[in-house]
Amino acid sequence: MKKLINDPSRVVDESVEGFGLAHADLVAVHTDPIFVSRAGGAVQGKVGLVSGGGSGHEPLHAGFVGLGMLDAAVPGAMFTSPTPDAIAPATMAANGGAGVLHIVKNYTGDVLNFETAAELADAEGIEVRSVIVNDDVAVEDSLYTAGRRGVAGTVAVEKIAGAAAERGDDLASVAAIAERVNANVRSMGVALSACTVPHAGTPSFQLTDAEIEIGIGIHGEPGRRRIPMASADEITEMLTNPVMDDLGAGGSDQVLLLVNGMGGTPLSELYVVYRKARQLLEGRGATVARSLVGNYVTSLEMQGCSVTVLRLDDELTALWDAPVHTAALRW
């Protein structure tokens, strides 16, 4: 294992400290317990948005704290859910008096810990709603979930719900928007190589140079099947077609196409995948109205990518286009 780290047990603390120093105009870093909040504190009268999960998926979630997205993010240990004693103060820090929405990826630890934190916040008089993101079409159940996993579609949920909160929607309306995005977004990923969690020191699974894993999760969970290495176009078809089949998209649909890198794949390769995915979508009659290509929900240094498709309507498109200013996403 070769990594730019010091003590494996201090990677998250030191990384978040550096993130806060680099983006002090956007975020404030809190320690003991560790969480990241919007610089300047909660916006009074606005619904607060909080998300979080295990570290190793950067820029998710701290990279999306700021105008038009999250008000707070809670990084757990590598690939490990944050605990309620960190989620609860993050929730309180995000509360501007209009309630708080938790956006939770569908992993058992995340769901349980955010539920507990919501109960703690409720005891303090803060109304909390939760939306569970479960966009991964690859696996219905895994060791980490009951149902589908939450993966790169989380970016769309956080961006669009964040824009709804920013325009002044109430808590019920922001939650409904987040649910609508989740109902209309699907993802699927591939690994060309495994990643190594610092405290483990060995790859999370084994792949030979001639193998790939189709349908992986963002923690190195196994996918649908392990197959011989194939061309970029063939791999893209294996990801995009199941996404479109599950979503039932096509015809006159307007869609957002996100090609997300898993951390170790260069942009040049992601654009090769985007090219084919777009051809496949347009071949079904869909119109790619919005696009995003890059590393947004990663798995440390894993080589691979995921394809995400979100079915848009006029309101979702306008909310996607609304201003955003975070460390990882801005326009």
Given for the second form:
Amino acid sequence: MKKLINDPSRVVDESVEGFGLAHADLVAVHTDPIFVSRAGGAVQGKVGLVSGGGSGHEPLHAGFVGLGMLDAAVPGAMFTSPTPDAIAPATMAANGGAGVLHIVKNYTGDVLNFETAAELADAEGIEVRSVIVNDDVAVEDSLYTAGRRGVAGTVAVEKIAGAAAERGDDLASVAAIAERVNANVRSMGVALSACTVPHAGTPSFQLTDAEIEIGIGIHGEPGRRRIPMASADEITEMLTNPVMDDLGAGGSDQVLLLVNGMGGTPLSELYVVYRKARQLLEGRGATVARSLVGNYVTSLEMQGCSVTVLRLDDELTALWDAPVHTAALRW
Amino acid sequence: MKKLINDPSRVVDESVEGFGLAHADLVAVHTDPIFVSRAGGAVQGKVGLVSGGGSGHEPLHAGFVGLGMLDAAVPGAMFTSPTPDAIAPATMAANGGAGVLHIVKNYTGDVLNFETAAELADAEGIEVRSVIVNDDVAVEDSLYTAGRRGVAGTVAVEKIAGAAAERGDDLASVAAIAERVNANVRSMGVALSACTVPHAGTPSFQLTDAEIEIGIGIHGEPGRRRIPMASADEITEMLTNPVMDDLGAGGSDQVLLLVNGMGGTPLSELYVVYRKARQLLEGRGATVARSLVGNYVTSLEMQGCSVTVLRLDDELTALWDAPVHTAALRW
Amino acid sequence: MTLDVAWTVDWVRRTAQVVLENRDYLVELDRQIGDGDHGENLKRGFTAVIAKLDGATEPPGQPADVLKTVATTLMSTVGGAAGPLYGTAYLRAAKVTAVDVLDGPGVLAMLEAGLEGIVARGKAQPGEKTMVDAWTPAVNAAQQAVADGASAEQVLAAAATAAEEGAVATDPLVATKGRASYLGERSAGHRDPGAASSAMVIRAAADAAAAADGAA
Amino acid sequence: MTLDVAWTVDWVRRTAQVVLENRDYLVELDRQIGDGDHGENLKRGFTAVIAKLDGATEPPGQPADVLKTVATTLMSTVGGAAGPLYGTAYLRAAKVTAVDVLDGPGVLAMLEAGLEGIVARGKAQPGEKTMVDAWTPAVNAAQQAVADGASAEQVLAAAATAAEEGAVATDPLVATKGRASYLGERSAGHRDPGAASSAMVIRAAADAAAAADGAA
Ligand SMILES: Nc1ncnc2c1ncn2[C@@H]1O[C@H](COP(=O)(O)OP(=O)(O)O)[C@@H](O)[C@H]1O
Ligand SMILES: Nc1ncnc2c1ncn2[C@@H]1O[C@H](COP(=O)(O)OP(=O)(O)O)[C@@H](O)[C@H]1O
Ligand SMILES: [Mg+2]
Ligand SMILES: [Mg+2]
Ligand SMILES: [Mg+2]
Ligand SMILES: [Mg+2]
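Just the form predicted alone so far, so send over the form predicted together with another copy of the chain.
Entire complex below, previous chain first.
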């Protein structure tokens, strides 16, 4: 394992410290417990948005703290959801008196820790609502799973709910918008290589040069199945078709297409995937009205990508287009 | 070699096509010969900025086409400088009647091909000036080398010269600003792993788990020396100190600090490097007035990073802060 | 033989030791079917627990005091799924151990409360390839032992053995809860890390009891 | 034996063939001390050259016509350092071959013009580990052969052998021009890819001449 780190047990602290120094105009970094909040503190009268989860998915979530998106982010240890004692103060820091929305990716650990934190915040008199993001179509939402995972669709939820909060929606409305985004967004991912968690020291799985993992999550876990290496166009079909089938999109739908890199994929390759995914969407009659291509929800240095499609309506499009000023997303 | 590509000989075309589709609001993609220009065409009366070089360094250069930065970018084959027959029409597309500045990274191939293109454009009556970017302190500028390479400092040259052109400076002034940036910017890079050029199929060099290459360029070439793996802080010192020594910065200097990922490094690690580099700069008395952390000048999926320091003055700072609206840099 | 507050402290210290010794093993189990952090998570948690115990200004009075410290410390340091689950288990166990000494039924009540806590938070049934598959047989064995009139030490020994067997029995299971469930059929053939660590926790309790007995 | 336009076309076709056959070899040489594209660059270039020749509506009249097509096609398809350097070499060579048939001095003039073009663009001296180190001995050997009264075919044969030796002789050199110069001392022990391809180009000329001779 070769990484630009000093000590596996200090990597999150040092990285977040560096992040805070580089973006002091946007964020304030709190330590012990560690969380990141908007510079200048909570916006009075605005619904606060808090997200968080294991580290290793950067720029998610701290990279999305700022105007038009999150008010606070809580980075856990690598791939490990943060603890309630960090989420609770982040929730208080995000509270401008209008309540706080927790945006939680659907993993047992994240759900449980945010749940407890919400109770703690509630005990302090802060109204908390939660939205659970579960956009990963690789996982069946059934009795036989812990439900679908939350993956790259989280960016859309955070951006659009953030815009709704920024325009002054109340907590119930912001939560409803977030739920609407979640209900209309689907993702699926592929890994060409595994990643190595610093404290584990060995790759999360082993792939030969002729194999890839389809249906991976964002924690270096293996996917649903291992298949022979294929062309970018073939792989893009394997990702895009299940997403579109599940979403039931097509016809005259306006969609947002997000091709997300897992951290170790050249940007040039993401655009090759984007090109094919767009062809497939258009082939089904959908119109790609908005696009995002890049590393937004990563899995350390994993090579691979995910395809996310969000069905838009006029309001969601307007909220997506609304100004955002964060370290990783800005317009 | 596993890559999200279809055909090594088509990867640049398909990637640029995808890029054009994703960013149709910002750019127009021309094929045969291939180049990228600002949507809406040349800005009349404004000095045009054209850059280009081998592909594989994305988002450089096409990702920097747009308001406040480049007017056209010419992507060559992977790691291969583009040909004059593509650079020349890009130059014409960028010409708004006030002449065109070529921003060329200092590689024999790039210099020669841009030189020929400038002659071709000149024959069409377009005034062309060139600035050669050579910020890499790993390479000695001496009789014994082809001179310093142009690496991540190119982003600063393109951003700041782009802002000067946008505010209405004439060609000589824009060229002078670009030269001033180049004279005040230095970089040095490290590779933890090699990258694989699609048409080569094998990694550009082999490193064991205990070795790294110090003083690499951005074409997958080996560096100046191979050393044992070290901590992020130690590596950051090995990059930052030569940069600062060569720049002669310190004291009361205001600087821009760019920690650039080579493509396969997690963002979290780049912030670990940023943290230490900033400490070192401040330890020398410099003030880090501006920062940029991310993948801007990459080497496909290489793991590693470079540290770039630009000595600022009030004008350069104002030009850096000026609005920019491109696919990869926006504020 | 007395399962008093000293036993409780000894149990926790032994747990910390076995978790630290098995950190890599638990990481490796979790790497196979999860995200490779379970050993690291518990190491972080129990290291903090020991620091808490060592740094305490006044000694704990009853088993409940120790278990409550463990609960809150794990909750605030472990994270992931294991943090809230173990945290709740210890918290519930603390609720029924506000006594000076635990007898056989007292130990059973403690184990039952722990399992209830895990199920209350995680909603897993037996057979879903989670830590519940170590705790459930442990509680069953403890019930049987109490019915047979066993001593507190014997109750824990029976529970520990059953927990270990339960952990081994997760090997062929297909996970339907937790992170391993995302793997579907591919989760079969691997031991559940949380079940493995749970067996270690309960074995540490039995070992501490045996040591207390020897010392007594 | 006549080195006429047919010979020129044959030379170019042979060059394309040898470059395509050695594409991987040239990539590998360039991977060692450069950026691993030299073979791919020349493959792209000469594939385009052949397409240009095949697609021409009227046949070329003189060697110069062929060489000019090669020059412009390489310039617009090869890129990198090799594109402008080879392009200029062929362009300059075309300037001195606007004749029907090349004799020994004519071949020498062509080689000299090619080398001049490379040096004019690249500013490399002999010994800097570049293609100049294949072209310089080739020109020297051609001069000697012409002085000895050799035939055009013999001049090319001498030039080709010298170019091959020159390429081999780049092995121990430390590069001070081109991409390999960034490696400093580490560039020693590897053959320069441009010198290697240059030797192939000149050998193809000699081979075409030998074949023309056999046919004549
Ligand atoms: N719903 C659940 N109920 C009971 N135990 C669970 C549940 N989900 C996960 N677990 C347990 O948690 C363990 C994983 O813990 P850990 O690796 O620390 O957390 P995470 O899965 O968040 O990375 C699993 O091996 C399993 O025993
Ligand atoms: N200044 C120069 N003069 C002569 N030949 C040069 C010079 N610079 C580079 N070369 C030649 O070009 C070759 C590399 O070509 P190629 O790999 O196609 O281009 P690039 O270096 O741009 O990737 C080198 O092996 C060397 O022979
Ligand atoms: Mg985890
Ligand atoms: Mg090249
Ligand atoms: Mg885990
Ligand atoms: Mg090359």
